[in-house]
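Just the one chain here, laid out as structure tokens, in the form predicted on its own.
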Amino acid sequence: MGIYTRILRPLAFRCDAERLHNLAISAAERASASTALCASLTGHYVRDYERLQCTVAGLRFRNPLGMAAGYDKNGRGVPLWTALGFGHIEIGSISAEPSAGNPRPRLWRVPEERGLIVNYGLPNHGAECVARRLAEARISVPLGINIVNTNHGPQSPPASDDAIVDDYIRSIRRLDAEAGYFMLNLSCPNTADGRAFASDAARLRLLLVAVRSAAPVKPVFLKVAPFGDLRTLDKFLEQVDGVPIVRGFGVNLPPGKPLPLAVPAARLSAMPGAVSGRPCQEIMDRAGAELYRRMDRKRYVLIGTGGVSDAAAAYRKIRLGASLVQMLTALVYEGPGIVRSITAGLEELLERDGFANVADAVGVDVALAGGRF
């Protein structure tokens, strides 16, 4: 990571954040087309640790660390990300129809906090295009596909409940053959429909019943915003408990900005959106731990996200209930070597604490706290 952080990152950060991201995805797509290059990178980056191997929702993972949705929105570089050592890749969010997302600018770096401010609004190529691309890709680890309702733009009228549900179902049916699992994004903080739809119990039930009727072959997870209170969380779980296809949950970025941030107020006001990276770590950890504490652990599993910047942060999420963890922002700040660093660090931490397998560490801190975090 030294060359990246000392030399490459200072040069790269002179470029607009979204432009640089697009360049990185284009480079990943070109690299992914080369079997020889990906094999070479695999030999350099991938380390297999028996202690990190795990089975979650019937899927086998070489390690619990994955790439979070939002980095590769359209599945253009999956073979390259696999070669960097990730145990799974989650792409998207993908909608039934292509979307341009929110107007630019919509992505900013916050180096003072090792974070990003994100207001993309779900731009993607649409389910049909992504399905064709994935059908030709070499995918050797579980591939999660994050599904969301199409964002038709800030000036569009609100979509009807039936239209939103139909959007999800069309994407699931088109992508089922390519997915390792589905993550239904119920809480995008940067679109009006995404923020509100799943907060209503009747609408959530409508969606889940429709998804069950569509009979996806692959496991289904739900990505939700941190719940404001325990009553709302319990009502959510009551709705989900009646739909047996749901295998677990992920926690999305909360809308707005966790304060305080070491950023001048005038600059912060010019950057609408949600904050990813270290600034959201604490709120995401608490939200995940509370969800783990109250969910049916015999049925559901948790995928932890938010602020995974090193092995200690990933291990904390595991001990708070996450069977899998995902990262995104740290890749921007630390470079591709961060994946190998985190997996090696997790191996050391598990050995230090006497765990034979990563699954044995899941939720131990919630249990030690008497079930309350």
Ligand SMILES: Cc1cc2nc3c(=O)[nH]c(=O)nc-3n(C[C@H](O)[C@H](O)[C@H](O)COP(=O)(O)O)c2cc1C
Contents of the next structure:
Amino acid sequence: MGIYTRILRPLAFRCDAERLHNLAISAAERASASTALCASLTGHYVRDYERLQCTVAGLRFRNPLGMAAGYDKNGRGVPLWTALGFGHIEIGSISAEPSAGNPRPRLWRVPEERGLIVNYGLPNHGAECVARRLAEARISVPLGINIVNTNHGPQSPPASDDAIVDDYIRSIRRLDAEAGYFMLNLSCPNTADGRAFASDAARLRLLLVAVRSAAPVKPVFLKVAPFGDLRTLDKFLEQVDGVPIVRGFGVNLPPGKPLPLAVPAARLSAMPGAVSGRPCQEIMDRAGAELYRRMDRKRYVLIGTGGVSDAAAAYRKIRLGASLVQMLTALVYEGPGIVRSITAGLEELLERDGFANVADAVGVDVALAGGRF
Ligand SMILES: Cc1cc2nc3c(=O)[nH]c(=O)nc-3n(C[C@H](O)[C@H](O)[C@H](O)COP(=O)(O)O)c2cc1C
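Can you now output the form predicted together with the ligand? The one shown was the form predicted on its own.
Following is the full complex, with the preceding chain placed first.
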């Protein structure tokens, strides 16, 4: 056990989960302001492995492991995350207008399951503020910008489809210069407008056509929650195929609590929201593999998330079709050294299995199983 898990984590976990998150982001912002500190951390944490270098959607990545959206919602610590060894950083979700998100409390730790329960509801500073911040930042790895429509709060009436689409487009236009890629979050589990987007064919088509007209310079991905059934997934892919603007997909948390958790029911009912970390790994792996199996692989690539906390879990996602892999929850439980540990472990696993490059391992388990896994 390292210093983080032995000493820092027990102390940090005495603090409320959201307060700790905010403290970590403020500390990251201060650290990011120091070029000398970031250079020194880079020397300690970053190892470059030729085997892990890859090109995805025309962007060059030093390794396939990225920070998932939701940790640094407003792009305040990008140089620090880069110095920890991430190959890309996805910030957001960001909306056209600033949002306070859902009422508190809205983030809980479930240590017995190595998970978090999140009901943030997309609080963020808004596209304008984030664009100004990013214009000043030192960014040396691909920066994903995760975009969503503004959550005006649980009491506000549902937005019209046109208003939702307009919200996405305004953010895309404002942030295109700063982005490496866009990830359009179509599936926030914790807002009324965020659900069911991907299964609403008319709304999805409206969005895709509008995005195509906005003609962003940067590649566009869609983040979708696991589909309830294959028919819905096929219909979703049909819609996306019909309006060629999308380069690939990310997988989001399923809404609610799809699996039983080892937590007393009374405690669980006081924690509404989606579950991240280890409990969601299997369901998100399966969803990613299903997407990979059915999507047109010449057109699309997959970015996997969900329960990555060691090299084996990252490698499994790659073998199930993910070209890039992201994590969030493991950073909270394992600390900053986890990034170096996963990249080193991935290098070893790829070498063990005779892959000259990580790209060669993408999807091998889906193909080997003849379409089943
Ligand atoms: C605290 C928290 C906040 C999140 N916020 C967002 C978000 O704003 N946008 C988004 O697309 N995904 C968000 N996610 C989902 C993550 O990006 C990721 O897909 C998910 O947590 C699975 O990865 P993990 O098990 O490594 O945490 C959030 C997850 C957590 C735990």
